[in-house]
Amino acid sequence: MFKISISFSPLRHNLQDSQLRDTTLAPEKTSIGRRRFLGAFAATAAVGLPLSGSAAVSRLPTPPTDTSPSALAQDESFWSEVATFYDRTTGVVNLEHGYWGKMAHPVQDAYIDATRMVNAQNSFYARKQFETDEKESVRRVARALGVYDDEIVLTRNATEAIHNLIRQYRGLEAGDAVLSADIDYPHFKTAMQWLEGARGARSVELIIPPRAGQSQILALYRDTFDNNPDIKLMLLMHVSNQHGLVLPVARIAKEARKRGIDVICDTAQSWGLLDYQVPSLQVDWAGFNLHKWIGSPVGVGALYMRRGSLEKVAPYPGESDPEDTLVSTRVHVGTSNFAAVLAVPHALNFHEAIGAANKEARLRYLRQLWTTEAESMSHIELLGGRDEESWSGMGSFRLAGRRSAEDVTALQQRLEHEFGVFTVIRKGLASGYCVRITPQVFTTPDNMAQLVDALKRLA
């Protein structure tokens, strides 16, 4: 018998030992393709299954143990090593990594192996083994987020998770209000506004200044709550996809809870960009992407629903959960990308090998390399945080006084075609359009210097 025994660190909830399982595979019932894939899994998850075929032990980045994240952020030798795990975009400096995260080589290899295995084994694998393997991926996600396994269900993306929370929320009556902010993801804002016609709710929008700090943001939310006592549901962004602004989610959620306001937290951009676990956010519900900063294949997200909070969100139409205990009934994914789900543990292995705090520090450092310079340029309007606690590794800018769609489109085109820097336009802010700058862990200071040179020459 091949025995896979995986060791995990304890969750914050002190899960019972019975929840940690061993999986046993009979060799006569295990295909060559599946043995090869599980061999790759064994290599990166430190388990003892023999490798076969093309599978091989994958090396992982090894940060020095005696260096702080802030010091490591400027250790170019280490980050040059990290960069060797990625294929680079050719022909341009790509500073648009907020769309989805590039897979590191070990993740890509595992995904390709899994794709081959699933394609070969087809429904025999999907109907007999996938459910067990999916539970392993769920368990890894739950461990990384610091929550119970049964508080997590995998989705195709954060959009699916958050749209379902909005659509299936049970707590609204005609005349109640719902709250979103201009910095929220545009499609989530329109979903909140949809509740007006569908449920008779009044839609309230909070405008956040283009530059804002933690105390200012908290005060704006508190004033909005006080001025709109009929708010029952709110959308709360953790990190804005527009300009990387970090919101004081736990403090805002605390104020909301005092007033009986339910919070849907949009963490689509934050997990892996920031170093945190879900309990620190103090929210009941959140939607995540694993294919952004965690680096899984495209097509994997997660929905978190705290135990005891499910009664306020109806099951997906046609699903049944009379006792309101099954987070899995709040979505209906259908046939998913099996191989992408199987690659999730590999993505988390790589993410955790670098270290979440180290990643956050490096991305902040790369962002500072251009925002510090941009602060002194009178022709550049910088958007995002006003204090460092409100910044992430992402940021945005536009030319001063040039905030229309036409202006910013022209700016994005100039950056790409004149200066060889690829960026993306963001819309939805009350103050106008902007260009977002999003480095990744393999981005170099020279790449950021090229951006800074372009900013200077835009004058």
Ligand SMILES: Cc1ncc(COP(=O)(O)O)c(C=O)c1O
Given for the second form:
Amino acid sequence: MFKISISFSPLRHNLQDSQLRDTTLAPEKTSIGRRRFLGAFAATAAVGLPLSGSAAVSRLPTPPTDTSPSALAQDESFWSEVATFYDRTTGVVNLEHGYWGKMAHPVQDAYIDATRMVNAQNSFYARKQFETDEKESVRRVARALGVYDDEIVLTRNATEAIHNLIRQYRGLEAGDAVLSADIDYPHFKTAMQWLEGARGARSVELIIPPRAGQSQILALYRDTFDNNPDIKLMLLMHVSNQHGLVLPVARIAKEARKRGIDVICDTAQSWGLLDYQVPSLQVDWAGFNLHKWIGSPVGVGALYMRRGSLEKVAPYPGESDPEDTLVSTRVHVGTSNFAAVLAVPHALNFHEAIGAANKEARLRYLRQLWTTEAESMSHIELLGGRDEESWSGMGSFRLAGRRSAEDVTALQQRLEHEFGVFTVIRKGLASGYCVRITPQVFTTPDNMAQLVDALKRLA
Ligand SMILES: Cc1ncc(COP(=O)(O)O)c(C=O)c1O
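Switching conditions: you have the form predicted on its own, so give me the form predicted together with the ligand.
Whole complex next, starting from this chain.
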């Protein structure tokens, strides 16, 4: 067992990726060869946690450098090694990974170690050191998202980030309109509708067809803006939790900006599922979580507010920010999960070791394995993208013409009990209910084949 005797060592704040990599131990020869090497990594070098036991030396996946993400997406030996970093759901093929992301072993180990340390050191740690350590987690999040540290504040989830933006938005006057879409996250739609009673705003809902492509979606938003010139604030989904539809956020945001509409972007489901950085979205405000596709412990989210954009969103009640420069004042979390925040750099290390582009390509590939087959089944209605740009790793379906809660509940139950495939029902689309399918990086093509077989037998 690897033990470090010190009780706590401060973070190293200025480590670059290359320095993190310098701590990599010599490659082990595996049966699959050197390029499959899973680099051993001293976790203490990343975040300075007092480690003992399993987290003391963490290994990370090392994808080959000479293979494109699309080629690597089909390299089963690499992905089966990635899968060794995870414990699997037993008793069923779990295709419901849109709820939260499972921690990989190095992240779980770091989290358990951090929990022990925080519990042992208690207020002595929390009062003296946590603020510094949290700054390191913020720095890593900001770096991964391609933004400045002072544009990020950690929250407990995406809901906290986005609800604060909606509630604290101060750009509305009675008679203004606010926009959401049927594909938006249901609790955010209701929060936008709440602005009707709270601020006298008119709530407008845009309906997006069950399958849609990029230019079609853009045209729908443009028409809605033109037909509702009183819209002042809108919710804009990046990847829909309903069916994994990817929206052309930057293009819609550009149209919104031209008309003076403020945009709250819901990036809860997109970061880590897709490979991107915030500047490419061209939005001022976004709400993330790290417990879905970044694989942190449950209980970590982030609010992004572009420098210079804070004036229209009031500080959290009781907080003060006369110059409107402090994003940290837009949230007040109180006592929260210290250990989860400490595990963030570990989650990002693991995510970045696989590579965001590789992960996106693999998840798309797994989704294609079932959607391409489903396209040709007349008894299945597929929901999501019309073109590959509009698809992500997630997708949804239902039996043709069977859109009610009862129909889709029965479908989900049959998949689980007759075919051993666990999924989830999504409600909220104007077109009706659907079953969502969400693979993860450890999902195998055999798992997807089991789903395809079930789909065929549902005829
Ligand atoms: C699109 C979308 N937005 C927001 C949320 C809420 O995220 P959280 O649970 O981190 O608050 C979810 C969660 O499923 C989601 O899928």
